[in-house]
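Shown next as structure tokens: one chain only, the form predicted alone.
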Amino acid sequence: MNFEELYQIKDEIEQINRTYDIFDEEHRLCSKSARVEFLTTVKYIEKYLRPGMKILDIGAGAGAYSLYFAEKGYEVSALELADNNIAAFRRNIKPEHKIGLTQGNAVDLSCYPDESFDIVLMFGPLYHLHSEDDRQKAIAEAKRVAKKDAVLFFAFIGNDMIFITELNYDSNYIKTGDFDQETFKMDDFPFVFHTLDGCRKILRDGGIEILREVASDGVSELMAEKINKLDDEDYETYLRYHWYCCEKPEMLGRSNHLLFVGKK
């Protein structure tokens, strides 16, 4: 599978599935630079997590977050669409993990009862759902299965930083890149990209009260080579710097991934 073949797939569910024939989600968060996103997201989840809480991980990928919290003793339900991600996830489940893994679609969580979860994570689906109707169905389902006082976490890929990231990889990107030359809206392939204000509108239209907005990885992909060479002590300092500024309004648009914390 390559990008040209992927682009020819018109069925959205099948295209999402085959996207992870190309992208290795199991190892995506392994380097020091990539772990910035993971560690930041975990840090914010843990601000609201309490012993005995039940977690739902919608669009769980290869299970990075589900496995992390299961390792800490939490009961986790995980839903994932892509075959390769499901296979990678299953390889890493230990007998002692309290994980229920289901293959399915974020727009239909009928396998879960109403008001069942204290923490709801929706990180992958909003990278892929093209229609506003599907995005709102997914948010409505996440709200339905969340308890009244639950905290919900949503992740988006930020439109504006992707331009800089792609230019960093390809000096010809300004001439050849897939973006609108007037508006700088990125072409929504193979992922869907949103501006900061666009993310806010999607969540508010879905009845989500936004509690926090976080630049979850900031400039870490741009700085990957340098960050990956840091020793452990300096890496901890970099993380503290990132956490110091990741909620500053002026930093939010300069992040490949955006994390929103909300309540219904």
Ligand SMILES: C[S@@+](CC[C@H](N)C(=O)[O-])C[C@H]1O[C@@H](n2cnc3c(N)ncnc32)[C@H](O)[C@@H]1O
Given for the second form:
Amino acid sequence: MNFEELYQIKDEIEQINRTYDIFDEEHRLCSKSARVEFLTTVKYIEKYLRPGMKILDIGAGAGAYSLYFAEKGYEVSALELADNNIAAFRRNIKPEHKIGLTQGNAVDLSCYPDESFDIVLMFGPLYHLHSEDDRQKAIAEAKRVAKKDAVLFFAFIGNDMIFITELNYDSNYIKTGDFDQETFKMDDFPFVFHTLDGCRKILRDGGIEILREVASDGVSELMAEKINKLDDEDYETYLRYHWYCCEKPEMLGRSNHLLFVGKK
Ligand SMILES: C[S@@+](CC[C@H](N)C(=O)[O-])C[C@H]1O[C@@H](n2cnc3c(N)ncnc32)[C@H](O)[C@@H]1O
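The form predicted together with the named molecule, contrasted with the form predicted alone above:
Complete assembly follows, chain above in first position.
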């Protein structure tokens, strides 16, 4: 599979599935720079997580978050769409993990009863669902299966930082890049990109009360080469710096990934 072939696939679900024939999700969060997103997200989930809580991980990928929390003894239900990610996830489940892994689409969580989870994670479907109708269906389903006092976490890919990140990879990007020259809206392929205000509107339209907004990885991809060379002590300090400023309003538009914490 290459990008040309992927582009030709018109069925959205099949296109999402085949996207992960190209992207290696299992190893995406392994480098020090990429791990900033994971460690920041975990830090925020742990602010709300209490012993015995039930977690639902929607768009679980290769299981980074599900496996992390299952290893800590939590009962995790995970829903994932892509064949490759399901296979990678299954390979890493240990017999002692309390994980229920289901292959499916975030817009239909009928395999889960109403009000059954304390913590609901949606880190993936909103990177891929193109229609507002589908995004709202996914949010409505997440709300339905969330308990009354559940905390819901949503991640988006930030349109305005991706331009800078792409330019950092390719200095021709301004001439050749896949973005609207007037509005700087990135083409939604193979991922779907949102501005900060766009994310807020999607969640508010879905009836989510936003509790926190977090620049989950900030400039970490832009700075990857430098961050990956930090020794462990300096990396800890970089993380502390990132956590010191990742909720500052002026940082939010300058992050490849945006994390929203909310209630229904
Ligand atoms: C970039 S990965 C992120 C995986 C993991 N949640 C994480 O944050 O590391 C996005 C994941 O969302 C999944 N996904 C996208 N749209 C989906 C949908 N409609 N239903 C279920 N999973 C979906 C993809 O297959 C992919 O595994």
